[in-house]
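Coming up is one lone chain in structure tokens, specifically the form predicted alone.
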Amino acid sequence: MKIKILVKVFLVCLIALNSVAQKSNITPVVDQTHPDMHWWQEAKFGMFIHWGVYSVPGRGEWLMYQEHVPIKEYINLANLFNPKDFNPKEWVAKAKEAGMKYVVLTTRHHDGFCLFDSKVSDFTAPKTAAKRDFVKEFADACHSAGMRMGFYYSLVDWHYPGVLPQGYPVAPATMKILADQAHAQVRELLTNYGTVDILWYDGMSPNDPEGWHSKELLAMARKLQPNMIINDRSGIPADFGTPENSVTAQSRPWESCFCMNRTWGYAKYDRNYKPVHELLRLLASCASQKGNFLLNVSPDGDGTIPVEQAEILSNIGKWMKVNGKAIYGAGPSPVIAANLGMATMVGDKVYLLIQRWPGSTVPLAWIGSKLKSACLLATGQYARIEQLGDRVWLHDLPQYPPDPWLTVIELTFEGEPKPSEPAYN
């Protein structure tokens, strides 16, 4: 008798749970990869643009927080936000000389001013006096290009009171509505645009996944945009992992975003800028071991990428054009030459990208392959090859690197390429 009572009380909660479930609308949790990253991968190398209103003054990004800039006086900077030099063609044109396969925007950075038009913010660029909606012109022009885009948004919204400093808890009734504009406005930029093809958040101060409701955030990004893939900022990893200014291998699709200088907005005296050579070598360690590089430019006020910014990535074009093959679709070699450089494989080719030239003969070890050719990809020149067991030698080469940034051999072996044992780094 006990026995059928427990059963019956236990039928009972089962049921109750259920309803409770259905009626709250629970909504899972969302954090697969998703399975179409072959195009981004494949890509490697895109390009970051930080704009906005923080151009005007060209100090950073970080202005209105760094300067403790009240926003009654932060908003007057929209009433001179009207660059009559955009022509986002261009950066697209810019982006596609250098090798880039996709390019993100920043829609909107913390200081919550939009480039886009927002339904639920008048602090926008279609409101103030550009009179323009930037992030259709650059839909258009990356759609027209046949350019891979993507929208950075960032979730936290500095012109509204208890926001700042960072860090500090925020009200729970402005934490409504920080994560209610935050889901109008992903909502708008993901369907107003066309395709998106990713979608980089930042921003999520304070660090509260549940607050921000980034599961139903991330549920939504993924129903508006099938086939759109999501970085790891919005409190959820989703597809992506993101190191900032450091390369750092993750066992998951990852890629590290770099600033050219020392600021990811304008910033008009900041000459600090990373010579193209450091830059290549960022690239490579990156395609190296299966990541991606995303490399930032800060247009000025008027919407012009500044010429330092320009004459690099032009030159990064150049060597692209005549080693990009070592990039595109690249990823770790088993084969390495720590002694030189980097190196990564794609298809069965293994490529060395030498960043300390020894000269005219370049010495390998620890290759477990027969090597049936080596081609300097800057000259199309090939090596005599001498090969002992596990050590190589590549004699006839130029005494000095014939690459000024970075030079590239390409190595085709017999068979699949193999390390010795033991192999180390």
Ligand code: GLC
Second form
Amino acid sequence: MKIKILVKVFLVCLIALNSVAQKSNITPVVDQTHPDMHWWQEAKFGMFIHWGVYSVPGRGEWLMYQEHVPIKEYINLANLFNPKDFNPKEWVAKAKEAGMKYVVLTTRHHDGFCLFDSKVSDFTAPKTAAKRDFVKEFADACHSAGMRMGFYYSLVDWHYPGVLPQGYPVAPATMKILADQAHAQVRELLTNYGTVDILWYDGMSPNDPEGWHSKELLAMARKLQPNMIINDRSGIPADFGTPENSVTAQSRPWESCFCMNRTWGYAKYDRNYKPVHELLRLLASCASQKGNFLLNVSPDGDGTIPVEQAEILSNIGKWMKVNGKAIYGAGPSPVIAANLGMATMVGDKVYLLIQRWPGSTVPLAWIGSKLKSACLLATGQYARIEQLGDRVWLHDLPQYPPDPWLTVIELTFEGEPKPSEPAYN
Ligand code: GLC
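Here we have the form predicted alone; I need the corresponding form predicted together with the ligand.
The next block holds the full complex; its first chain is the one shown before.
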């Protein structure tokens, strides 16, 4: 009898232990070791570059999937990908000119084609027509220009048999091959190209962090590049969120990525460019909510950034030169002006980014601190201030907005800028 009871107790303990062990295996992956993100949150504005073999036909980076191009046919694109005009120094210079502080390049997109040398794949630029390691050249250009550098890496590889269509589970053997390849390539990327500032995952399909061994992937990345910041698209929240083509503020560091037109990869037919004032609105909207803005360019198969995109970058740069202090290091302002547009705060200054210019007098309300000065950044002109209770009028300003895209007024308060207290307090 006693023995029976002892065996029972033993079995119960065993089951309990086993279930604890199982539970700890399925604990959601939480990563609390964030590297210093200060530079990135100050930077606010970066360049995204989608470039690969899909840039040759110029029908977007989803071409293989959307046109259901068989692998055998698709890989021929690598024979045509031999960009004579690839000059990453020029890309970096364009990013700088636009006021961007970091550049993120698609080192490999969902089609599996690597712009870098890889021991675990032959579908790479160095092993096909180009015979060049574009990531190396890109990294050298960033490092020598002092530009912060990010690597986009797609986990999924469509050119591996049995992976398409997306959204379905893959065979366990295939999952293992995909995960092994991703781990090996992330290791290559984080080992062979010097300092990497950002790792930008994408394409976690199937959506299976355990299958991808995302936890181990993260641990490896942290070890190889301890200061690098990592996005949230490998099944782990990591360091920052990545709303796509939408400005959706999060309570953690976040970055909205946007196409300039409607396609990430080069699409010669897509001329639906957002106007400069709209792109600046998006940038300011991110900054006013403490977020970053990652704006995409899509070089063609030769490596040239299309003229329309270069022109947009240069116009944004002109605006940033004058108004950048309203963006870099910005966060939400306690004093807002919803009648006019957006507001940011940097240090103790408030910047009004005015989309609806009201004329020579600009009215503000709900202001709880004394306003010392109001300066129009476009011209350097100071407004005449009239302040009555919590209402303020900025007088003697131009009738029409002096900046064709987004006019900024810098407000300096006596002490901290504060909104007025509600009357019932
Ligand atoms: C998406 C798309 C992709 C693009 C990316 C940018 O996941 O699949 O083509 O690279 O988002 O955020």
